[in-house]
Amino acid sequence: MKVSMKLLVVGVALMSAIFTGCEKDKDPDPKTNNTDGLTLIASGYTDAGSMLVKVWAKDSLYSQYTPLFIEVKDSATNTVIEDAHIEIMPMMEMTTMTHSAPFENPTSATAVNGLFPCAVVFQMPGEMGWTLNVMVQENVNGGMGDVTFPLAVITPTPTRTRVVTPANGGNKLVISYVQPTSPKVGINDFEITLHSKESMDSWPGIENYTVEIDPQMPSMGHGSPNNVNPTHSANGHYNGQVNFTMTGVWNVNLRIMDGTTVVDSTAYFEVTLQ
């Protein structure tokens, strides 16, 4: 019995050593690349400052609210620059006019995992005509330069941005769908952006409107309860909740008001639940 017990102890110890050795021999988990899951939209060098700028997005560019991610590297060392002031400027050159679009510059001079988040609301498609200027001021060594990229913007299906003329007159209103991007049956976070066309180059976010939502299922002839109307959070973003009670095609109807005055009640966004 004593011999058997000794053999058992030795066996257990040996197996433990083997498994421990295997664990130590395992390669460490590779670091996640800062651009994993993103699509490279454009890449180029600044006109001064010796910097390589790359523009990344979650997908191809569509005429909708589009998060972008700016990556900046020292062109000599290929080192990622993480301390910089960055400004973007989207422009659309048409046959008879040139105009900009609603956009959001990076809110911090410190990169997030090597990237500077920003966003553009491309309010119209264009295989040609759109450009994005990126200005970079690198804070460590003081390098400064900019680069302009041509962009191709395509139409999403269904529509994700609507430009309407307010019922009470005034500047055109740009309404863009943000989420839910993966809608599910039940309560979903709902978000849109509202921007005003003050001029060809100025499209500020609207902060003082009231938004009501009315989700309806056209094929079934009913809506849903327990929705939360979006309210302004920041920079023209309005956040609420929408309740989809079953799968199928829904229309989220919008009623947008300035005080007691109806600005628009025609816009809606189609959402399909599989």
The other form holds:
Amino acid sequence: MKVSMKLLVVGVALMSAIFTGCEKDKDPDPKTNNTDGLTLIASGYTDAGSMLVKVWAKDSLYSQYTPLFIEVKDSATNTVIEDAHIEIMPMMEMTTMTHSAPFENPTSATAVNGLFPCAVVFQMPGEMGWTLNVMVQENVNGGMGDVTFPLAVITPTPTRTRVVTPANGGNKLVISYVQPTSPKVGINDFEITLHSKESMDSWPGIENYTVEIDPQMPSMGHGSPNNVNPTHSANGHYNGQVNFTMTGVWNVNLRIMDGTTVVDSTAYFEVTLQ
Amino acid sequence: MKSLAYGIFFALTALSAVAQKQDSILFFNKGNITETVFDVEEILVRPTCACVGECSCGMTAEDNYSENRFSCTDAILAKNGRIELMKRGNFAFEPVMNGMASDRLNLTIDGMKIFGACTDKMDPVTSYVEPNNMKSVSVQHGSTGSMFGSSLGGSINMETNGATINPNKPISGEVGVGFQSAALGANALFSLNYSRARWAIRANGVYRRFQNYRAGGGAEVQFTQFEKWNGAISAKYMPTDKDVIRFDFIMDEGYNIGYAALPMDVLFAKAKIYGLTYQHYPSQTWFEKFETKVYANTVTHSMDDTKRPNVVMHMDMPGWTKTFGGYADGRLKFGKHKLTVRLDGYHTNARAEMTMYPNNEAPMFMLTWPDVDKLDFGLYVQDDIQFNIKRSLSFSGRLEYLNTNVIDDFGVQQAAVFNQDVSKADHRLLKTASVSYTEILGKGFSGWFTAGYAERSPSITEQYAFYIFNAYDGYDYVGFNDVKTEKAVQGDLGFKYDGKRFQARATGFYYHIYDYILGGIDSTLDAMTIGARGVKVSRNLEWAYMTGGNLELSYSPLKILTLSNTSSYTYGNTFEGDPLPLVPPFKNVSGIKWSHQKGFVQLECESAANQPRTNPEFGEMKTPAYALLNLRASYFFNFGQKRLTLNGGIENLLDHNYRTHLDWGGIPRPGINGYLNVSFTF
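Having displayed the form predicted on its own, please output the structure of the form predicted together with its partner chain.
Full complex below, order starting with the chain above.
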């Protein structure tokens, strides 16, 4: 009995040594797999500063709230740059006009796992016309430059972005669905973004609206209980909880208010639980 | 799961080890194993019912069965004055005893726990034993029935026939066919017993096929058809004169069963029931009997709406239960004391699904029973004290531990929508105790009273239902995980007079039920079912009470003539003074029977008062009074040892259109119905 205990202790010690050893081995190149599961959207060199910029996303691009991941490498050494100030600018060039889109710059100059997360709400689809400009000011060598990528954005099924003209006649409102991305029966975190079209180039997040949600099964005519209305968290994001009582097709109906004034009550997002 | 199996196994082995120590002495008092002695003794030695106080041990199936060879089990039960039947179609009625339905009763077959797999209770356990396989039914009221499990209303245990060891008659059996007119119903049955010196095997089967029946006045009642068969095999082996080993297998399958009062029918209902019993009759005078049993059963149920018109959306609703368990009990005798000790345990799993199929859309799926495991252990002790020839006292008590778990995470997530956390095990300790006193007050005149306390755990529907539609009140039902254990304080009182020509029996009961479980409307919730009126969530009413009684009178002015009269009445209220739902009104059955050595003719009048006391929240309808006349007759011919029996009759002679208060959906019962059965026993 005692012998086996000793053996066990030795075994555990050995194992932990091996595992910590492995972790240390990995340390120098921790980002080998940081883009696993991501799709490379675009890649190109900056006009100055000798940097290779790659844009990754979770999927090909759809007209919806889209998290993007910017990877920056020193084009000479091919080392990943993890300390950089990055600004993005999405643009849509149409025949008669050009406009931007709601977007979120990386919040930090330090990369997460070698990537700089940011986001764009592509409020409309476009096989051609969308571009994304990425400006990088890296803090390792002090290089600075930018690169512009053409993007193809297609329409998702079901619709994940609604652009509505408010009932009270204000600026156009972009409502975008963020989650649940894998909806399940039960309680789901629910998140949308609200952005206002102040001008062609200015689409700031709205922070002071009230949002009510009402999930309904259109083919059954019933809803679900105990949903939590989304409230503003940051940058135009509204977080709440949506409950689904069964699989099938649900519509999450929205009612968006500015104080007591109804801004919109037509928008909804369809969610299918398989 | 495994540990449970081991637990039961060890418990049983431990007890059987105690039993094994006994020395061998013939347990047959009368010595030789002659066929008759054997048969009779076996029944006597193995009491079909350990009655405490007022209960109905005497109700052997044979008495009632002989009147109509093709009765259904539920019809036989209904002859007990305190049992009513709740009807949703023309098949497998749910028994209601003392105003309490199956959630508040223990329904067992040979002591085996079996749980219906239908969320709409379309498959009560009583449908799995056919009368030609039933030896007796023991009915015990309230807390006195706790030998078979914790319940408030009492226990109904159906004892199956089993094989008969009768070496003098190696082959015996019966074949029969029957026909009835109201539903153009056909029945066929057989049983066959083969016996050698130390073992016997018996097989029996029933097949029934009924069309839609016609109600009083002649109108056809749609969706009341059914087809079913039931088969059973029983084998018995006696290695010694004081040991019996018995194996039973019952298989029951129903198809295309109409449920007129529900929005759906049953595609199929299947049950398989296995039991292995060992009985030992020790030689010591203080140790009368030891019995142990292991059992398992599965019930599968599938509903069907494809034959219904105007179905908005097709849906599937299958349900399953799987149960296994065992018990060991011993009957001991010390002086004036007769002691019964039973240790039992079971494990059951229940799961029910609902999938709806909208056009061109993803199917909608939910778990109406979220895959629930129940693990239960119980200890039962009964002490019967015979002070003297006139006075006896009985104590019984049961302690039961129940552990309930939702094992499918899907179910846990579902319940979270109602802010209910069902991820953790639900533990309950259920306590039952009763005391009964019986005294012979005079010649043929005796009286008894019972006082008891009982607890019962909530049913799976009451605890975990997820939008189960109740067609009676039109509400979707949602369970409540933390619903409190229901408790009752109970009192029973009875008198009996057994004269030469006149017999009378009067009983009264009162159940004061605390934390009465009843669905309450939650107006914040949306109904799921299309057309439902809303959602009800299980809750505990502060208290409710149920009281009633029955009176049975029988008078034989001549040896061949018997007049009988049975009346029963139940009254139930919530603490707020509202009537409890589904309480039967005053009912009376009067009969006049002319008996002959080879048969009888009987005219029976069944009547019920109207039931104006309805629970409006339950959507109950008032039920008008009715009275029916039934005429029955039987005659047999003997051919040596063999016998041909004819029995027939006309039920609802006046073709009255009626329904009873417990019938769902205002669906009328069958109108005039002639039946004729022929059976041949050999």
